[in-house]
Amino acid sequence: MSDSGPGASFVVVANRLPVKRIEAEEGSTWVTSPGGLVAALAPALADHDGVAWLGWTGDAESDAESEVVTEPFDHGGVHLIPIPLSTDERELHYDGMSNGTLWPLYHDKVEPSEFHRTWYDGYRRINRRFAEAAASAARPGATVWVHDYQLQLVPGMLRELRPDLTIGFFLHIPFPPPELFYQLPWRRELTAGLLGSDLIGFQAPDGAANFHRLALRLGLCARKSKTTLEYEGRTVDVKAFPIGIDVARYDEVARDHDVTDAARNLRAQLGQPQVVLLGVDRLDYTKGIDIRLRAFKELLAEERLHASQVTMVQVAEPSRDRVDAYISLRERVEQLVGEINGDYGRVGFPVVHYIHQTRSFDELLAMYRTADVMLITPFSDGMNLVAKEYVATRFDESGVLVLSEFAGAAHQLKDALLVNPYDIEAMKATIERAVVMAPEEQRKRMKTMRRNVKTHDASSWARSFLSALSAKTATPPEAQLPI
């Protein structure tokens, strides 16, 4: 792979740069973004010299705006290339077809898709331009690295660009199985998109495998392995690589002593209850919280459970609040909270505490430190990183993890306590079994999911990744260049 000539020898595309502007008094500043894709991403980007990373700011342009940051700046020692989206843009390509098509139908369509043609036109346009972006700042025999589903079209366009280019995508989020997708008015355009890559990675092998059988289904590839697909005359490698946290920084902050008091106060600031269960999520339909409510109001009106005894916290931090699913979501959740608080509350004690709120990093782990239950229990989800985070805190051992059989997670923590969200009843039976769960048994199983935390960190699935990808053989790029 040549390392000369102009532009990025590394490059990354994503939906949104790895930044955030932070307005003052004295004017913008731009600061590091608190994403798990940033983080996981840090030790790939400090193994290569000369990178590159496009993605939008999170600017609208308008008319009513025009301070929006089109050039490329440094931050970091990372070149940031802006990618423009007018509002328009943003409704059709990331509002529209991203989150109303994409995210509900790899969700196993808890909600509905919406089918638009006009979202499809918009979201075709804005990963041309992200492809063009990507053709221009990468130097020849350059890595590509694509990132997620607002981006699927642009491996291909990118391939007929720059032919030279080493292409790896990898999808956060799950990949349905092929007869869901087959719903897909551009079922092939999506499917001949990603096969533009020479790898396409997955959080979960159940991922990776939907999407080979469906290529095969397509009639656009040959199988060559279990792997692997011919295409167009290239393999594309197809493969599951779950996506690992900054194990070692959340350890540290556990440990934190300001962490530990800011825990020791939360649990007063509770009522000193035997018993905490924690849910942290996104106000999202696919996070399973309002049947977690539901289960856990079964419990208490059962008598299983006790509001002198065990008190719940629960974080949804907002998320697309402008979209119809969403907002009655929400309105869901919070009457349950009512409910719950309602019929089984005390003065000065609510029995659930729900914050509609983002907690900063360190809020967060002291909840992690202060809760005796995780509670995890999404109908679907790629990976769930907040599983590990969990885990990666609890370095005395004790603590229970209740995690969704269909979260991402799963495959990796068994040692957790694996509930299917839809069966309510064995989601209370599940929540309580891990209240009563003895320390002993709590240690053998925190102490396994550990392990298995630290060894799959965010640095290993980087690398993992790209060296996967760098085994891919490319022709030399002088031979491939366009004239």
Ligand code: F6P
Given for the second form:
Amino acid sequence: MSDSGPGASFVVVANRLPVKRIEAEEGSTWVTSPGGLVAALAPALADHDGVAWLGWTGDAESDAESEVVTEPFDHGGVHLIPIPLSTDERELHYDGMSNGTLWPLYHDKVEPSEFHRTWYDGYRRINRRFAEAAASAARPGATVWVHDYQLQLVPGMLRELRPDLTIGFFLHIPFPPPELFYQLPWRRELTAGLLGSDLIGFQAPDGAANFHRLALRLGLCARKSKTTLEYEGRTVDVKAFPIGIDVARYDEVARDHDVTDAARNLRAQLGQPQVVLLGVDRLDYTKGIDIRLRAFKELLAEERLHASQVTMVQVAEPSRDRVDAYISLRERVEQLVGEINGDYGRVGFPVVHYIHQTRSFDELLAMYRTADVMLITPFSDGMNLVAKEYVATRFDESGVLVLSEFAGAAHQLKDALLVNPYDIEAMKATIERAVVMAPEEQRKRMKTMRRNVKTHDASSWARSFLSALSAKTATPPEAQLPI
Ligand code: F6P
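Show the other one: the form predicted in complex with the named molecule, since we just had the form predicted on its own.
And the full complex, kicking off with our chain again.
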């Protein structure tokens, strides 16, 4: 942190810290997580002279409380403040309320949402811990940017503790229609929590409109305009800011010789198929991995595709594997992969290469470079950055993106082959069309999509959110500091 005053002038509050701990023989070290948020915020972090980032160290895999890091430390010019969670707290806040209640509710209830008072109590307790830590970390008049559904009570709590702060909130996932949100027993509390912000950002205009409608329907605030609400004497802006990726980095690394060689080797290892189909997802029931596999299986059964010509690679990154719905999804997916390979594979040549592991950045890029067709078929998705990553790596303008209409990215990547993942026949026809698409049409579509991802990249997303936030009139901090 800088010496120019106590506390940070810019505080990021996110469920996870932007680093991962790597255990080595000589001790553990921290490395920057490859996640998009860190890259997106890098320019904004560099613009401030004192930056803090609060988050859970995310040791979900480790139950050993002795390993939980609690002391703040500096990494890459940012003051990192770990928020420790005990095993019980993680179960209530992360596995429970965040991923057992809110995640399915916000994703169209693709799986049922569970409502438990104990989960909500845990969620509130952990949100308070984040809010108090943010209140201590921020210098007078600082800007605080809170992220995502795990921390929706933080803006309201923080505003009570520190009315001098400018508070922004960004939701990375969809925001549901009020009709669905109304089921939530804590609908008022969560909505009021978000209204503690000066600016609430959503991935898509639908999400912003849903929230605006909800806040009015709950009678919590008055309408000021289509995108602003009046709440407790303040104006809260409610707008869409579709997130992007660090396009320059993807484009540059994709051109690297090592990546090109790795892509060539991968194709050889796959048996030089004519067409490689690729899926890259967290193993999550919202991603439509199972429906994609079923479509592929039927295409093989109907001899519209042939195992000797087409191979699928599916990376399914382990995720939230203590939550029941994720456990049963894994069983479903692995059963389907087994069935397809059993029915259509040959010794040494499976038709689906299934990887239930986290892949490195370079390996993923080699996969994107190998893939002739990228399959992104979520039932519901805030944005889906994988779609943008694929496009960013296709510098030769080849390749076809099959994209669900229900991914936020579909609003921008209109030259993808858009598909309704609930319509399996449409999905089959779209995959077939992608497999035979002429190079000229591929180029035309990819060119337009590449232009779009370049214009709306990660730093332009962060810049536009933060400039909208700083445009909010902040009352002089001295006048508002708590006594
Ligand atoms: O897309 C929402 C999100 O919470 C991201 O912020 C995060 O990178 C991703 O899902 C993975 O979630 P988790 O932190 O639960 O592994």
